[in-house]
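Form predicted on its own, single chain, as structure tokens, below.
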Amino acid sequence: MSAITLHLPILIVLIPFVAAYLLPVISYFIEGWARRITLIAVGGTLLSALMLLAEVAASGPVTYHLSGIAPPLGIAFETDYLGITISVVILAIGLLTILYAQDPITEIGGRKTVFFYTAILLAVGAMQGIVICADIFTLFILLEILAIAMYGLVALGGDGRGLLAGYKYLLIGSAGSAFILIGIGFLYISTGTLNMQLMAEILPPISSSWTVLAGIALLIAGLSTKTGLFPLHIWMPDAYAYAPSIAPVISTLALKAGLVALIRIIYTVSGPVITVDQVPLQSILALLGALAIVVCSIMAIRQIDIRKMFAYSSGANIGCVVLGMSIGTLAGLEGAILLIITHALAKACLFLCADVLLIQAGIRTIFQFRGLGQTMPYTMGAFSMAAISIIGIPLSGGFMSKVYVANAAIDSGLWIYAGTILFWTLLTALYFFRIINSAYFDEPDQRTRPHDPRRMNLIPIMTLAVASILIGFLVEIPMDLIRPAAMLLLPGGGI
């Protein structure tokens, strides 16, 4: 392994953080470079992550000890198949999103642009750390950096509603942070270490201790708040609806990083504990996941605001990810990880389409889509492809993810959950097809003639739309990384 490769795990975390530190300084002397610096930093981080992905695919997980000190005294980053795969997905979508962004972003005004991109860089750096972190307290710090960046991004919304949504997000997120910190304290008292792997080795003999059980319960409750798992998703609709341009996409990626953290806590830290009969953690999470699917889908049908509809749709997808990981089989975990990827691609595309519609024509509600298939053919084409993936129409990325989770439920005798996924597909089709039907079969509004954005804005949107469909046809490519990731996480390698 070369010297550069050896340090790649810390580089993918540090590059965005260093850029976030330098951006305000450079912008003080040179105006108008905030977006360019962000593009260079995220592009450089993506290049480093791809090099690391190649190393992991060739030689297996790469462990990095900060300052050269191994745990339990030092801080470790474990770049395994799960972490590096999600890292590349987050960075690739993040780069496309910044390429799409208007310059300057009219909703926030030129004076706040530097703060806007600084917050994005902080969020990207924190997400990179979260998905590869092997130390539970470092995970907490990175979650807090991510949360502070996201509170700021949401509050930058163009009117008072954005500020109120950011405040609501802050209040609920702070409660989640308190749960996580107290949970870490309980586990540290019980095990004497903050390293996840060492913690997992110490926990089995003391797994019935109430301190351990309370610590794990608080950790999972806190992470459920951060990831928007039902019923702790109430901050999401307003945060998504009133955040400024591209911030909802960054928020979607932040949820994916949080789901990876939840997977690590459940499988790496508490894996031995959840197998005991007195803690039916998997059953509780599976039930919450199924409830999230049904309740959030019904709430999505009732929404008029397109961004709020997407927020509730995301809540249903998070429920299915949690359901898949809670089944506890290789297929279930594979489906959950695949759904994280396919949903990130499709939902990022949908939020960018919603951004275009808002900027080009002031369209915010589902009743304003009449005839847009004629006046904005490329935007609505991308919207329809992403919607097809979210619905789960056969051969799309979303379909393949749902098939994995549904098959895992059937193989485990959990037929009700397989039925829930089928019901979810019908509900999702209901709220997306009413929009697509109006766009392609209603006459356009003659008072306004919106048009597609310029090519530079359209390319990222179309790339995400095509990827959200194509991943279903080429599903074995991501599965080559997802399968070993799931086998490493499951006790006994998923055998």
Second form
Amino acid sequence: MSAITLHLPILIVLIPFVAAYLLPVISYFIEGWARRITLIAVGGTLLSALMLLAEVAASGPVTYHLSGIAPPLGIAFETDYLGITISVVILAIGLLTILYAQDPITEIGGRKTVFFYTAILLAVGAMQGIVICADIFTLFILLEILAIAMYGLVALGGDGRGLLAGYKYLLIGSAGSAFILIGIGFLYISTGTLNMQLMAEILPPISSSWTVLAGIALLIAGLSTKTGLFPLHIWMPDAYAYAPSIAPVISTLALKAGLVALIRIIYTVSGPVITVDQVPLQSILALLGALAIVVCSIMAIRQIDIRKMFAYSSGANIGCVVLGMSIGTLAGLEGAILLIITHALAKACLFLCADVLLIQAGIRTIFQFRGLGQTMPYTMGAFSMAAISIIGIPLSGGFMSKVYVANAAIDSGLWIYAGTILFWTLLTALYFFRIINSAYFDEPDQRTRPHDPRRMNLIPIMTLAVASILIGFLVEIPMDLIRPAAMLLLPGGGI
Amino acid sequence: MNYLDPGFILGHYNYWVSIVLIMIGLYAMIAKRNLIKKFIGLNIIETAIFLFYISLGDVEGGVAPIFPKDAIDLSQETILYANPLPSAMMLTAIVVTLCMTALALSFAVLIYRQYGTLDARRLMEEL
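Output the structure of the form predicted together with its partner chain; the preceding block shows the form predicted on its own.
Okay, now the whole complex, with that chain kicking things off.
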């Protein structure tokens, strides 16, 4: 390994952070470069992440010790299959999203554009750190950086409602952070270390202590606010509905980083506690996941605002990810990780479509889709493809991941959860098909003549839409990385 | 260990204080209607967590973990040091809390300018 490849794990965290600090300084002297600098930084990070992915795929997980000091004294970054896969997905979607972003962003005005892109860079850097870090306190700090960037992004929304949504998000998120901090304190004082691997080695003999159990419970409760797991999803609809431009996509990606952190806490840190069956953590989480699926889907049907509808749909998908990973079998975990990827692709595409519809035609509600299939064929095409993936129509990306989770549930004898997933598919089809139906089979409104955006804006959307379908056909490509990731996480290599 | 032993309860008074403070903070966050008061509640929780962590780091009879370079007294081999790591972690957490507070207060200022009120119940009707 050359000097550069040796330091790749820290580079993918540092490049966005350094760019985030430089961006306001550069923008002070040269105006109008904010988006280009962001593109270059995220592109460079993606390149590093791809190099790291090649390295990990060739020779296994790469561990990086900050300043060369090994744990327990130093801070470690562990780039395993799960971390690097999600990292590449987040960066690729992030890059496409920034490519799509209209410059200047009409909603938020000129001077705030610099702040907007700074927050995006901070969020991207923090997400990279969250998915690969192996130190529980570093995880907390990175979650906070991500949270601050997200609060700022949401509050930038055009009218005052963005601010209100941001404040609501901030209150709930900060309470979650406080819980995470107490949980870390409990685990630290029980084990004497902050490193996740070392913690997992020390935990089994003391796993019956109330301190450890309370610590893990607090950590999971805190992370639930960050990932929007039912019933702590209540900030999501408002935050998504009033966030400006591409901010909902970044928020979707942030949820995925939080889910990776949750998987790490459950499998890497508290895995030993689960295996000795001290608490029915798995059944509690699976139940929460199933409840999230049902309640959020029903709420989604009742929404009129499309972005709120998408937010509740995200809530249901997060429920399914949690359900998949709490079944505790290899197939369940694989399905959960695949669902993180497919849902990120499809939901990013949907939010970009929602932004296009808002800018080109002023559409915010589900009643305004009349005849859009004729007037905006490409946008509605992408919208329909992403919707197909979210619904889980056979052979799309969403279908494959749902099949994995449902199979895992059936294999473990949990028929009710397989039924929940089927029911969820029907509910999702219900609320997406009424939009698609109205778009393709109703006559267009003659008074307004909306049209597709410029080709530069269309290409990222179409790429995401095609990817969200194609991943179902080419499921073996991500599976090559997801399978070792799941095996590495499960105790005993998943056998 | 008997959890009802008065010595045990009194010996951990700083933990009790931090639990009581967390409860007060949670109450303020849930019950108060003013956005700034809600955030003050959160600040109380964070302060209670700092107290909790600093109590974790304390070792009975321990001294500050500073190694006196010029005065090495090797006869005192059993010198006890307090654990510096929780305090170091709290330094970082204080910075994080400061950022959050600054962000929340600036949001509150902007919300007040826009709506002329900080009453959470009335503001949430706007959403």
